[in-house]
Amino acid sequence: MAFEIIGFEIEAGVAIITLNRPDKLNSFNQTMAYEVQSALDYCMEDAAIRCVLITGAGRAFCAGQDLEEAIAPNSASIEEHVESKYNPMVRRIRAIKKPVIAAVNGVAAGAGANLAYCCDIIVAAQSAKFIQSFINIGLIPDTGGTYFLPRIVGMHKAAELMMLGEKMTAQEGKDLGIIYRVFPDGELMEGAMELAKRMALMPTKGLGLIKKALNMSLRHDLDQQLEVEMDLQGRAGRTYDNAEGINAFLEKRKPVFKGE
């Protein structure tokens, strides 16, 4: 697929989406938001894609909303910006039945930070910074921030990050359990791609069902979630990859999963 702003390429079953407005710290304008949505739709439908990696070009991951666009004459309302640009991206990332990795290469501010938080796994460069910058201009976190962050770090830590608007380093994020791995700055993409390629060879249907179970757990009590586990386990047990995994175990060989 060809896009005007974002980068999009596929390598070894991994779709790499690169936010590519480096002169604007990859802040979101309408075109970039819509292109990310289209790229995610493509990733959802193409069975050859078994993992998605989102990163940024230049020295930033994403600085959030392009404020110049937001305050331009005849610009859409804040509600319209959120509903048309950010909510659809979050919904797609959570709905896609494949793992989505955020490789945070630099500053992730506002909607940029929360876009990373709604992904399945986050890796970051050592110099990356995360900031809930909304309060600095009198706004509240959007892009799923008030949903995901309290569930990741707890209510009080989320309130601290959102209300004080202080920067969090990549290492602090790792210590809080937000970030899976922190890489030296020059090694982020190599490490991120190694992880993405590894996940692209895993049982994709099983990964998608894990994601579905986690999504549903956020609104269920224990009894409801036990029913979900039973149902999804049944679906997983009828996949090719489940049979392949069992046969490989019994035959003492490495399984070759097809994502089916």
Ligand code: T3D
Second form
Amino acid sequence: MAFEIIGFEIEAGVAIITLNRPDKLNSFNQTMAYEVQSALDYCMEDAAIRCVLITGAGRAFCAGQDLEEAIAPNSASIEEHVESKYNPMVRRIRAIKKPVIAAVNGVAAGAGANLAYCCDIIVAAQSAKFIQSFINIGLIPDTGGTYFLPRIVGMHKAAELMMLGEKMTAQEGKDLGIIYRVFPDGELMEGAMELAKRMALMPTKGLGLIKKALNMSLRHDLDQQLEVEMDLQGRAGRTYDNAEGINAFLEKRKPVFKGE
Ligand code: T3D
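Here we have the form predicted on its own; I need the corresponding form predicted in complex with the ligand.
Zooming out: every chain and molecule, the one shown earlier first.
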């Protein structure tokens, strides 16, 4: 797949989406947002892709909405920006039945921070910063931020991050349980790819079903979720990889999962 702005490569079952407007700190203009959506659609359909990794080119992960585009005379309304650019990205990342990793290489601000938060696993470079910068320009968090952050860190921490708009370091994010691993600068991509390739060899259907269960858990009570677990466990139990996992265990060998 060829794109005008983003990078898109596939390596060892991992699709790497690179936000690529480094002189604008990879802030989202319309074309880049639509390209990310198309790349995610492609990842959804291609069974050979078993893990998706999103990162940024240059010194930033993503500075959110391109503010020059936002105030351009012919710009769409804010509601249209949110509905056409950000909401479809969040919905795709949560719906894709494969793990999505955010490799946050530098500053992640506004919609850029919340793009990372809606991914399944976040790894970050030591110098990366996360900023709910919306309030610094008089806006409220979008891109799913008001949904995910209070559920991840609790109401008061979310309020602090969103209302004060201060920088959070990668280490603080790890201490809060948001970030899986912090890598020294310069070692992020190697570490992120190692993780992504490992996940691309895991039981992909099972990972997709875990993701579905987690999505549903966010809005269910215990009884509803127990029903969900029964249903999804039934589906997991009918996969090739479940049979392979059990056989490999009993035969005392390493399983070879196919993602089927
Ligand atoms: O409006 C709607 O459509 C609704 C949707 C909202 C979603 C949102 O994401 S709202 C939030 C938008 N983002 C921001 O408010 C963040 C703005 N940027 C910053 O606060 C800072 O740039 C950072 C904290 C991210 C990084 O600071 P620093 O000091 O490392 O870099 P810098 O010098 O501020 O920026 C470097 C360049 O990138 C600079 O351009 P120049 O002077 O070298 O030509 C700067 O203007 C440009 N840049 C950074 N962020 C944006 C941007 N250009 C356009 N849009 C940006 N968001």
